[in-house]
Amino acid sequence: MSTLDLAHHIGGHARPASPVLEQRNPARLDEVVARVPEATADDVGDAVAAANAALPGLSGVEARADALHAIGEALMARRSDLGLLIARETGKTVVDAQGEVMRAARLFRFFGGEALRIVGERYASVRPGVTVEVSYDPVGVVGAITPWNFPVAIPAWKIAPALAYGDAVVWKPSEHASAVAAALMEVIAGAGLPAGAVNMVLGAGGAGRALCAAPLEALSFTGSEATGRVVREAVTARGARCQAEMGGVNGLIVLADADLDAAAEAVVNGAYFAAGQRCTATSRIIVDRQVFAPLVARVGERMRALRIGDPSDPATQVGPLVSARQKSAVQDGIAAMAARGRRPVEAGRGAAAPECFVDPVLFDSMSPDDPLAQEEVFGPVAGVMVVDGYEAALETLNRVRFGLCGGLFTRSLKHAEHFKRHARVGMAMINLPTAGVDYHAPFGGMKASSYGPREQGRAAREFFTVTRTAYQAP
C-alpha cells in the first residue's frame, strides 16, 4: 500500500517542513503508512488566526447544523475505507475500527441536532421592570488534542460540539493517527462549513506544546495523565479554560452473587479488547474469595479462545500495540509485577510474540500496592485482587488516586444502588464491561482521571460556551 506524505497538511497550507516521523503499521513495521512533519509555533499561530477569521461565517445556526449532519453522513458512507485505515494505522481491528467510524458519524448528527436546541432563559428580577436573560455564547477558538485509540470517534466528540455552539477549532491530532486525522479532515472540508472552522496542524510533543501555548481561548485534551497534568498548567497558567480527560486504572468487582459466565466475558471484553488501549479498560479485577477459583478459570479459558492477529482480518478479536515504544511500556510494566514477584497465570507467547503484538496477560494476585494496580499500563494486561465481600471490595477499588470508570457484578439491588452513589469514578458500570458508553451520555471521572467539564451528551455545552447573563430595564 502506498505512504501518505502529510508535509502539505500543517494549517491547511503548503509547508516546506520536512517529515521527522514515519508512522508504520503495528502489524507490519516493514509498512510505513504516514510520513508526518512536525508543526511549528509559526504553523500554529496561522492555523488559529484562520479560525478567528471563520468565526463570524460560523454564526448561522442552521448552517451549522447542516454541515454537522452531512459530516455525520459522510462518514458513515465511508465505515468501510476509514475503518480499514484506522486498523493499518493504528493496529486496531477492523470490526472495532468500523465500529469507531460509525460512532464519530452519530456523534456528529447528535451534535447537528443540538445545534438547533441552544436555547436560553428568561428569569424574574427582584427588581420591578427588569428582565433577566441568559444566553448560551461561543467561546471561540478552541484547542483540541486527541490520541491514537480512538483516532476518529474522540476528535468527533471535540469537534463536533465545537462547531454546534458556534466555535472554530485548531485540531492536533496523535501524530500515530495522522493519516486517518487526515481522511476524517477531509470529511470535514466537504460538508460547507467556512474556510478555518476546523484546521489540522500535525507532529509529536512540539505541536503540542506549541498549541498550549497559542492565543486560544480555551483547549481540550484527551491522553496521558502525565502529559495531562503539564497541558492543564500551561492553558491556565494565561487564562484560558481547559478540559483534561486523563485514563483511569479501572476496577471490576465481582462479588459472589455474580453471574460468573457474564463477568468473565465482561473481564475479557473490558480488559483485553482493542489490546487494553482504552482509558476505560479493566486492569484490576476484585473478586470476592468464594468465587475467585471458578472466575479465574472462566477467564482463562476465554482468554484462550480470543483470536489474535492481523487487525485487517474480520475475524481477529486482538491486534498489535499502536507501535513498537507502546510494545516497550507495556512490558515494562509487564516487568514491573515480575519483579514484585507476581507470575501471570495467562500469558501467552509474551516477548516472543511479533511486531507490535502482546499477547493478553493475566496476574492471578495482585496486591492494591503492585504498579499495575497503581498506575495505567494501557495494554492487555490485567490483574485479580481477592477480598472478602462487598465492603471491603468497594474499598479497594476506591484505593487509586484515579477514578474515571468502576464497575460492579452483582445480582443485588443493594449493593447495586449502594455502588452507584459510592465508588469514587465519574462512570458506574452495573454488570456490565468497563469499557464502553453511550456517545449522548456525559463521559469523565474523578480524581486524577479528569479536569474541568465534562464530554460529550449535553454535558458538553457548559465548555464550548460563555454563559451571559444580561439585565434590562425599560
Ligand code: UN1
Second form
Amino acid sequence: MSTLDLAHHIGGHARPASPVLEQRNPARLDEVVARVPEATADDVGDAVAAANAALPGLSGVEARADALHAIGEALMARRSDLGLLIARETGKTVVDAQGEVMRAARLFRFFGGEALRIVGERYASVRPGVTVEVSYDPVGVVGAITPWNFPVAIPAWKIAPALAYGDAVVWKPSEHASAVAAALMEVIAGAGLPAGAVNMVLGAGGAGRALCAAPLEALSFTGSEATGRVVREAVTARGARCQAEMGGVNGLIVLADADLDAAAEAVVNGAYFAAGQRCTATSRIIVDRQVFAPLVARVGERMRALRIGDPSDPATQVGPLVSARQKSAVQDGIAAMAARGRRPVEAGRGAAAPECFVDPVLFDSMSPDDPLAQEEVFGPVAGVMVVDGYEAALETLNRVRFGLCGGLFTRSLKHAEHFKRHARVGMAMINLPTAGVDYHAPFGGMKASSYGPREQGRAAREFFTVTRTAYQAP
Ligand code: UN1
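Output the form predicted in complex with this ligand next; the form predicted alone has already been displayed.
Starting with the chain above, the whole complex follows.
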C-alpha cells in the first residue's frame, strides 16, 4: 500500500513540510503508512492567527449547525474506508474502528443540534427595576491535543463542541494517527466552514509544546498523565483555561452475588479489547474470595478463545499495540510484576507475539501496592485482587491516585446505590464493563485522572464558552 505524505492544514490550505516522523502499520512494521512533518512555532502561530481571523465568520448558529451535520453525514458515509485506515495506522480492530467513526459522526450530529440550543438566563435582580442577563459566548481560539487510541472520536468530542459554541480550533493529533487525522480534516474542510475555523498542525512533542505556548484562550488535552501535567502547567501558567483527560487504573469489583458469566465478559472486554489501550480499561479486578476461583476460570476460558491477529480482519477481537515503543513499555510493566514474584495465571497464546502484538495477560495474585495496581500500563494486562465483602472491595477500589471509572458486578441494589455515591470515580459502571461510554453524557474522572470541566454532552458548554453576566437599569 502507498505511503501518505502528510501536510499541516492552516487557514484552509494544506501546508506541506519536510517529514520528520514515519508511522508504520503496527501489524506489519515494514509498511510505512504515513510520513509526518513536525509543526514549528511559526506554523502554530500562523494557525492561531488563521483561527482568530475565522472567529467573526463563525457567528451564525445556523451555519455552524449545518456544517456540523454535514460533517456527521460525511463521516457516516466514509465509515468503511476511515475504519480501515484506523486499523492500518493504529492497529485498532476494524470493527471497533468503524464503530468509532459512527460514534464520531453522531457526536457531530449531536453538537449540530446543540448549536441551535445555546440559551441564556434572565434573573430577577435583588435591585428593583434592574435586569440580570447571563449568556454563554464563544471562548475564542481553542487548542486540542488528541491521542491515537480513539483517533476520530476524541477529536470529534473536542472539535464538535468548539464549533457548536462558536470557537475556532487549532488541533494537534497524535503523531501515531496523523493519516487518520488528515482524513478527518479533509471531511471537516469540506463542510463549508470559514477557512481557518479548524486548523491541523501535525507532529509529536515539539508541535505539542509549541501549541501549549501559543496564545490560545483554552486548550483541551487527552493523553497520558505525565504529558497532561506538562500541558496543564504550560497552559494555566499563561492564564488560559485547560481541560485534561488523563489515565486511569480502573477497578472492577465482582461480588459473591454477581452474574459471573456477565462479569467475566466485562473483565475480558475492559481489560483486553482495544489491546487494553483505553483510559477506561480495567486493570484491577477486585473479587470476593467466595467467587475468585469460578471467576478466574471463566475469564481464562474467554481469554483462550480471543481471536488475536490482523486488525483489518473483521473477525479479529484483539489487535497489536500502536507501536514498538508502546509494546516495550507494556512488556516493562509485565516484567515489573514478574520482578515481584507475580506469575500470570493466563496469557493469551504464548509469549512470542510478533510485531507490536502483546498477548493478553492475567495475574491472579495482585497486591494493592504492585505497580500494575497503581500505575497505568496501557496494554492488555490486568491483575486480580481478592477481598472479603463489599466494604473491603470498595476500599481497595478507591486506594489509588486515579479516579476515571470503576465498576461493580452485583445483584444487590443496596450496594449498587452505595457504589454510585462512594466510588471515587467520575464514571461508575454497574453490571457493565468499565470501558464504553455514551457520547451524549458527561465524561471525566476524579483525582489524577482529569483536570477541568467535563467533556461531551451538554456538560461541554462549560469549557467551550465564557459566561457573561449583564446588569441593566432602566
Ligand atoms: C470509552 O471507553 O468508550 O482515551 C471511551 C480513552 C478515553 C475514551 C474512552 N478518553 O480511552
